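Next comes just one chain, in structure tokens: the form predicted on its own.
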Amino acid sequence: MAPPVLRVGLIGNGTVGAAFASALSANHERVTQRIGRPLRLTQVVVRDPDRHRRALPSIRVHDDPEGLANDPSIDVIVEASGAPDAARWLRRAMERGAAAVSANKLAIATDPLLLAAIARRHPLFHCEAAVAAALPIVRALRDSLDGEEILALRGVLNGTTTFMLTEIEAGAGFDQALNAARRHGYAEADASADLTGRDAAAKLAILATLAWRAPVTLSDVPTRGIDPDVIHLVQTARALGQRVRLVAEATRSTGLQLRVEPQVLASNDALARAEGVVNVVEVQSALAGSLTWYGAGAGGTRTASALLGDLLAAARALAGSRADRIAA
């Protein structure tokens, strides 16, 4: 008897969603072998279905995310839309026993129920792609360091501002750097979430929730971003052999202290290695000491890599929790 098919629904087919769909197709045989059952992308939700149907043959393309979340034939929802309403769809899918995978850091970091699911390591909710694309910091905190006492964490988590600051170091003006980030696909037309620090703060909220097993929301993180005045800070730092980066950090002693702000970093600081769209995360733990992760934190294919890894984790959790309910 053939093993049951795992049916996947995708919300969003932009840069990240399209890269995920392509990666899933290209790696279908490998993924099937690793989860022990065939996997099929059966539905894609987008704002304008007519624009996407030709590129997605044999897949149902529609504009009803609520319907997808409620569809009992869908076993895993992969959310790559960035929509502010995404938290509701993710929660609904999990309420009916499906797994949910999301790259939407702002939706997660503003939803206490999803943060609570992260804090208690809910096996059917995965969000590696929401924090640092392919850099596996979420899984490290969730699994590898689960028995550890986390003392502090800090990171350069926003590729857009790091790219811009790298350009400014090379002599670009603020608007020039922002336009270059847009040309390379690292910044949206509306880059306010990046420039104000909200993007980095949302990622920090997710990491702090994982590290200390209690929901930390976006509103809990004092945040200051970058604006044209940062050029003077960059120039002064550069003259002293230092660098400016938008740093997100959290420490816990008597309480939890969080902040996101531009900081001047010494040349030997691990976070000063961040250039272009590279992310760097440093964790201080009681037993393992100082650990550092370094890698590309932006881009469709990098984020698709994280989504694919989360999809496999979700599939294995489903197999363990309700294998008899997966549609044939």
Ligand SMILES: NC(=O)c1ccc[n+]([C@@H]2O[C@H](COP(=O)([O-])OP(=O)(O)OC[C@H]3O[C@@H](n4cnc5c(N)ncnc54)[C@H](OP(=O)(O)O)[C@@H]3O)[C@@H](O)[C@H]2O)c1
Second form
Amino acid sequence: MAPPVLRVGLIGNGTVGAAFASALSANHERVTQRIGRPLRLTQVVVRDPDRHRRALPSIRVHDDPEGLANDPSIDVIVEASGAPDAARWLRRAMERGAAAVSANKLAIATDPLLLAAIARRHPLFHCEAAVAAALPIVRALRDSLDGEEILALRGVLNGTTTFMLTEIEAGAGFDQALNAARRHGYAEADASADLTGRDAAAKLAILATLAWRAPVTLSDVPTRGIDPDVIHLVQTARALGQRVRLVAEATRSTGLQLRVEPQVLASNDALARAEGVVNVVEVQSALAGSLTWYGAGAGGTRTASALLGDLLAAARALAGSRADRIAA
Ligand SMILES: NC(=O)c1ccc[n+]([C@@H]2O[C@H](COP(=O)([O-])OP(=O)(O)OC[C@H]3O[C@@H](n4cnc5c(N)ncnc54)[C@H](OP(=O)(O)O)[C@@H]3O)[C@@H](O)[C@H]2O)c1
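Show the other one: the form predicted together with the ligand, since we just had the form predicted on its own.
After this comes the whole thing, all chains and molecules, with the earlier chain placed first.
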């Protein structure tokens, strides 16, 4: 008997969602081979289904995310909407036994139940795309370093502020740098989550939850972002051969210390290598020592890579251990 089709529903068809739909279509044969069963994207949910869309042949496009979450024909929900309500849809899908994949750091980092699922490595919930796009930092903490004691982690996790700080280093004013970030598609019209540090704090909350296996929410992270005053700090640092970056860090000693703030970094600090939309993450662990990840932390295609990987992980989790037996 042919294996049943794995049905995927996508919420969001913007920068990330559209890139994911294209990547899935371009890699369809590879993905189906790897999961060992046919796969179809059957529904796409958006805010406004009447707006013109890039061709989504034989896919139902609608505006009912709740309905998608409840639809028993959908095996995996991939969420790339940025909607604040998304946590409810993701939980609902998982409650009925479907798998959920999300790129939505703010929805995850404000939902204690999803954070609890992350802390205990729930096999049906995957969120690599929510932190640093395709840098495999979520999977590293979740799986590769799972037996380890994590001592500290720090990173430059927000591409918009890094791009702006790079522009300011080159002489731009604050608003000029922000407008350049918007022109390049790095900052949204409302860039407040980037500028206040909330975006970086949400990513730190997810990483700290994974590292120390207990929910850390966005509100647990003392956060200071960047404003026009940062120009003076950048200029002073530059004169001394140093750089300013918005750093997110967590350390475990007597308790858990968390913070997001602009920091002056020595030129040989790994985090000072972050330029443009490059993210850098550094983890200190008892056995592995210091590990660093470096690469583009934003953009539709980069983030689609992480969503594809999570889709495969979700499909394998749904299949259970059946497919994983080694033939004698
Ligand atoms: N952009 C990046 O580089 C990047 C990187 C990593 C993670 N992320 C995360 O990925 C998510 C999506 O980001 P994006 O840049 O792709 O955003 P975007 O371009 O604004 O796209 C959002 C999409 O979601 C749909 N949507 C929004 N609210 C909805 C709702 N309540 N119900 C149904 N559909 C809704 C929108 O529908 P309409 O098309 O009808 O407006 C649109 O298609 C966010 O959580 C973001 O933080 C983004």
